[in-house]
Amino acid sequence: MIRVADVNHQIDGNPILTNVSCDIPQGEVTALIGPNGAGKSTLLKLMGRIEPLQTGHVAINDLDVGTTPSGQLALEMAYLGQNLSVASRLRVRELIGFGRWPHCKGHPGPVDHAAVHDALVMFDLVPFADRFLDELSGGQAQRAHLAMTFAQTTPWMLLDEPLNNLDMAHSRALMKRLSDLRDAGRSVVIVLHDLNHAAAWADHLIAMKNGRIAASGTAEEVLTPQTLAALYETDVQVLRYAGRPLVLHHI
């Protein structure tokens, strides 16, 4: 479990987060909702120790995050942000193995190595692994970066909005492999703008607004009219598809 308890966050005096409290489960993906400048990244940031803690507190698996060495941390979660900025001269193959640091500390050996080619597998990556990053196009890159997460195979993966720059079948195969993530045991955290995504396939959503917690639970509780044109100021036309909600917000 991820327990989050009395988080408040300032960026240059101004509120971020305030008052945040939750526990995220474990063995589920929970996708963390809401509009822009709602503090879903902030919270994620928090959670992965890329921000420092300013009140409040934080634990994964009962580990302080702002106390636990950073090498015990990295083999129990993975951070994905949406800065993906690297060194361009940096081959596909060499990123994905920087996911493996935790476990080798820059001396792999063959878990490593077969880890790294079945993140190339499992992101269709094998004609690109010796391309340079520059030479890739977005998409491309993105899953190269989310195959450097999968390789680290931690028991948690937290991912800030994924899904950018991935075409609508690498999306579907993405959201697809974190179901199969969640089945194997391991949880995933992941901000999806996408509803109908987070509808599909999350266990659990957290909605966010202006820095709150608006509303939690499972999809069917969330993602209803009412709560979503609360949350996005507009109004939101929810049908069930599959026995999963719908949702239709560009008519």
Given for the second form:
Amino acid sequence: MIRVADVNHQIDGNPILTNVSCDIPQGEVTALIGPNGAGKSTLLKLMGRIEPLQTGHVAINDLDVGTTPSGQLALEMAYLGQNLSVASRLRVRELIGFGRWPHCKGHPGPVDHAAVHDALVMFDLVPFADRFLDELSGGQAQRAHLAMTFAQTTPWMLLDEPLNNLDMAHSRALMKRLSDLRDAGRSVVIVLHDLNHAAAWADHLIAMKNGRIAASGTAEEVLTPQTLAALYETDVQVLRYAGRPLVLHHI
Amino acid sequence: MTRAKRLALSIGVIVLLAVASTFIGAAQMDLSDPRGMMVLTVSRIPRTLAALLTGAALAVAGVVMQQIVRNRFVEPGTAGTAESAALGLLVITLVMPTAPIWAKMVAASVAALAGTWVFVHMIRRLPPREVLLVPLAGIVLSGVIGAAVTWIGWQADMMQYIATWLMSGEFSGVISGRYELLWIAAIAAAIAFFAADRFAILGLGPEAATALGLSPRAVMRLGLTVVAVVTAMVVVSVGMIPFVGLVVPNIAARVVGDNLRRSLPLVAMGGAGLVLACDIIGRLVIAPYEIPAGTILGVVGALVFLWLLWKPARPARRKTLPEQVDV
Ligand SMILES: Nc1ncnc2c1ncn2[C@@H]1O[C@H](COP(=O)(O)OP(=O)(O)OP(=O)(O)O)[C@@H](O)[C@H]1O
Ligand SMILES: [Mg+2]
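Hand over the structure of the form predicted together with its partner chain; the form predicted on its own is what we had up.
Complete assembly follows, chain above in first position.
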């Protein structure tokens, strides 16, 4: 479980997160949703110790994020950020290999090579394995970063808008893979803007607005016209399809 | 070219240059004569080693700096590092004229570290997309520190020292006993080899580095120390040499990319070969007089750099790569 308790965060005196507390259950896919600027990325960064906590506590599997050595946390959780502009000229295979750093510290063994290979196959990157990142399309580069995160093979994965740049098929494949991981006992926290992906795949949703948690629960509970209209300040229709909510937000 | 072939070729070129370097110079060298032997052991071999060590260390320092600031257009010569080292030397020479050489070395390294630290913090405030603002800021900082050095130098009547530290590196004064500090530069550069993966991961950005369990600050401190020590030792022993830290890493990145574990051997050898070649050219063009290697490099380096700016990188060649990744 990831336990977030009384987290407040400010940048230059502006409150970004206010009194955020939540428990993110283990063995589930948890989606963070909410309008631009709500504080989703900030919360994810604090959970992933990418930014230092200002006040409050975050614990992952009972390890306090503020005091546990970063190298140990890298074996518990992998984090993929929202902005992935990498200036480095690395080959896809080399980038994915860095995902194994927490395990092998630069001395890869058979397990590490196998993990890299699996990640290449999983994200359809085998044909691009020896290309430089700056020679890939946006979606291919996104998949390379996802593959690095997967190669880290951690119990927890924190993903900030991983569907960015992905086409329909790769988006669905990614969500399917995450739910497979969940079935294998691992846990995922994912920031999503596409509510229908959240409705279809997430077990648990946390809706944020203005640095606070506005709602949380299952898709049924959170994806209602009233909640969404208040959250995004726009009219939304919600139908049902295949037993799940279907959000019509594009017309 | 495969990796093994590339390494073999680079080593071959360096050996050839080193052999040539021991036979080229103003003094006649007859090895059957004891004085000829002395020319070899006291002057030619130390000079050759000095050029190789300087080149290798400066090129490695260039890569390290480019990784920690995540910008391809910086090097210790254009980030205030060399001028800061000179400032440190100048101050200790004025304050403690009888300071032993190790104290001067420490003063130069500490000052170089401080100057580079200022640079790194200054550029944090620049908009990340403006890639060329970073080297520009470095040139401005170099200029400011350099002006302070010159002013103090004028006041204290020490301009001739400053000229040897900063104007252009040259190896004609290198004799046995007067270049050994460069081994310290080489050791600092060797440390970069052991931390190659850390620097490469830092190049992915502080967020990605943190996510992989590294401390970006610790890696950055290590990198700054390597850069400062290398630069200070070069400034103290032969004087700053421009462009090596810029063009060699850029060429290496085009050929093998930014995976430092793969590129550092090439970078070190490229730097060593380039500086030695420039020193040899400097001995030949107006023989029996000499042109400093730093001056030759100023011309050669500027031309290569313009060519690099002009010509975009080639795509990766795919067939010749080994199967497994170097992590
Ligand atoms: N470096 C920064 N300096 C100042 N304000 C910032 C900074 N980073 C984020 N903010 C502010 O913090 C708030 C929350 O940002 P955050 O990135 O967490 O939003 P988000 O929910 O991820 O939004 P999006 O959906 O657009 O990614 C925003 O109002 C943003 O303007
Ligand atoms: Mg965000």
